[in-house]
Structure formats: C-alpha cells, structure tokens
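What follows is one chain in structure tokens, specifically the form predicted alone.
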Amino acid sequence: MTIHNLYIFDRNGNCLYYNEWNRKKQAGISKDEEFKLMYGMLFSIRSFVSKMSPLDMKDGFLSFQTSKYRLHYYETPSGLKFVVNTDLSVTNARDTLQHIYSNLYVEYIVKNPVCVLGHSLDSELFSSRLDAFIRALPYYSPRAA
C-alpha cells in the first residue's frame, strides 16, 4: 500500500501545491505540462460524470482506477481540488483528503496571514505537517513497488 503523489489545484486550474512520495515513473514532460494535463483530465471526468450519471450524485466524482493506480478526488465548496494517487489497495482516501483540507490547509495556509491565497503554497510548516501526516497514514509504505 502506498501514496504516490498529491496535487492541490485552485478553481482556475493553477497547481498550488505538488509533492511526491513513492512515485516510480516520471511523466516525461515538464511539471507545468503535467499539471495542465491532470487538471484537464479532472475537468473532463467531472463533466462526463455529471452528465452521464443516472442519479443525482451529491458528491460527484470521487475516484477512478487504472490497472496500476487509483486517483482520489476531493473538491471543496470554494473550488479547491485535492488529488492523491495511490496504489490499488487504497479503496477510499476521501477522509484523508478532507483532513488535509480542513486540518492542514485551513490551519496552516488560510489562517496564516503571510500566505497569499491563490498563489503557490510555499509554507514550510504546511509542507512538513503534510509530509508527517502522509507518512503516518496506515496505507503509506516507503518501499512499496
């Protein structure tokens, strides 16, 4: 069980934060291009799910999986998008993403007068607390394949 990486996007598609833990394969493109592709894919999937769902989905798009990884998605009421990629053994990381938002992002970014909302998250305290939180998760494994 492992966590590969985490993205935080604002409502306009700008990547505010990115970190990797156990990512084995790089995309082969620049990080900016990777961020644009990820946001574009999320935008398309959300649109597809909302149009094709036979039910009125309260939470909307939550996750999808490939044969190698699972992408978990959480969107806040303000339009922030939290995305984490894990291996297939992690079935639901919604609570983890909600915790990152409410207990880390809000506490160390929103309530920090030095941090400017809508800009890249450069808070060392946020990064260190997030890293400690991720490493303490039961499904984090530093040597997963």
Given for the second form:
Amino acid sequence: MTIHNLYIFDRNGNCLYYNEWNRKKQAGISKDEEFKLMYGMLFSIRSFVSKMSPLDMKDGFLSFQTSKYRLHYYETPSGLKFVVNTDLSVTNARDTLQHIYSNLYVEYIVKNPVCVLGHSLDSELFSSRLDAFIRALPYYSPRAA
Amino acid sequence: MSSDKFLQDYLHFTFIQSHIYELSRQRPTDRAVSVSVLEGMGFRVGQGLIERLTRDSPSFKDELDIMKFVCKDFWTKVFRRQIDNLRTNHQGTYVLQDNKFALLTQLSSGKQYLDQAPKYLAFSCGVVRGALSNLGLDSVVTAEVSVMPSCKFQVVIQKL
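Please move on to the form predicted in complex with its partner chain, as the form predicted alone is already shown.
Okay, now the whole complex, with that chain kicking things off.
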C-alpha cells in the first residue's frame, strides 16, 4: 500500500510542487515535459468527462486506474489542482488531497507572507509538513506492495 | 474565533507585504524609514490596546509587575500565547523570549526566510513599545530571530 508521487498545479498550468516517495520508473522525458503532459491530460480528460457524461455531473473527473496504479484528482474552487498516484489498494484519496489543501497549503503557503501565490512552493516548512503527513497516512509504506 | 484570527493575521501580512514591497524597490536608507513607519503604526496600536486591556485592572506595583503583565495577559490577548522566558538585569533591561511567535509560525521552522523576518517584527516591536508607553514606561524595543519561529524581544526602559 503506498503513495507514489504528488503534483500540485495552479490554475494556469504551472506545476507548483512535485514530490515522489516511491517511483520505480521515470517517464523518460524531462520534468518540464512531464508536467506539461500531466496538465494537458487533466485538462482534456475533464472536458471529455463533462461533455460525454450521460447524467448531470457533480464532481466531474475523480480518478483513473491502470493495472498497477491509480491516479486521484482534486480541484479546488480557486483552480488549484492536486494529483496523486497511489497503488490500487487506495480507492479514495479525495479526503487526503482535501486535507493537503486546507491544512497544509492554506496554512503554510497562503498564510505565509513571503510566498507569492503562483510561484513554485519553496517553503521548507510546507515541504516537511507534507512529507510527514504523507508518511503518516495509514496507507503509506516505504516499500511498494 | 478562528476566522477572526485569520483576518487579523492576513490583514497584518498583506499590509506589511504591500508596504514592504515598496521597500524592495527603494535604496537601503529608505528601507530604514519604512521599517520605522511600521514601528510607529505599531506604537499607536499598542497604546490603544493597553487602554482596553487594563481598563478594569488595578494599578501596577512596579516596573517588574508591568513587564510580567506584558508577558502574560497582554501577550495572550495580542499574540495568543504567553512569553516563554523573561530575563532581566534588574536595571531596566528585559529580554522576552517567545518560542512560537504567532507572526512567524507560518514562515518557517528553522533558518529559511530568516532575512525576511525583521520586517515582520517591526510592527510588533511598536505594539510593545506603545503598550509600555501608555503604562508610563518609555522604552526602546528591538527584536531578534535566530531560529524561527522563536523570537527575542529586548526592552530597554529609558530612565529620565
């Protein structure tokens, strides 16, 4: 049971934060390209989902899974996008992502006068608290299942 | 209660940040002026605050009593905690140590952004100086930070 990595994007598509805990295989492209690819995919899949939905949509796109991992998505009303890749045993990471937003991002980035919103998140305090939070999650373990 | 705390913090940060933003585009000499303007604003706020807070209290026995009041009741009302450590040389100099100073907790918990800390302390120094002045003590208040969010305020009482 594990978390592989986490991306945070702002509403313009800039990747503000990325960290990985358990990633066995890299994408084979530069980090910049990877972020662009991830954001582009999210953008397309969200508009696809809302267009093709046979019913009225509530939350829209939430997650996708492959045979090895699941990607979870959470978007805040302010346009901030949180993406986390976990293994298949984690069915719902929405609460986790929401917690990361309201208890970590808002506390340590928004309330930090030195951090300019829209720039990449440099605060070490944020980084270390996030790391501690992830490692304390019940479904985190240092070795992949 | 918690939303009012947020407003107070955020207002403080934003007004410092926008005032400070001017600082970064000015020459170093003007920067000192901006910092003293912030301190002056704090002074006026401190004076007013102390009137409200001591409205119903009896008068103080001596200087040490006043400093203890500042460390306990005043600090609790304004910065939501008490001073952790008060030291004095009994000759008018006091060092107040706050290990989790409310205005620095969100900045960092170590050395990151240490150079930015003084700007965010100027207003608070003014608040302390204003409070003491309205209690009858003229002082000079400075603050120093070596590891965030722990902060030391040095108060030197001016004798006539």
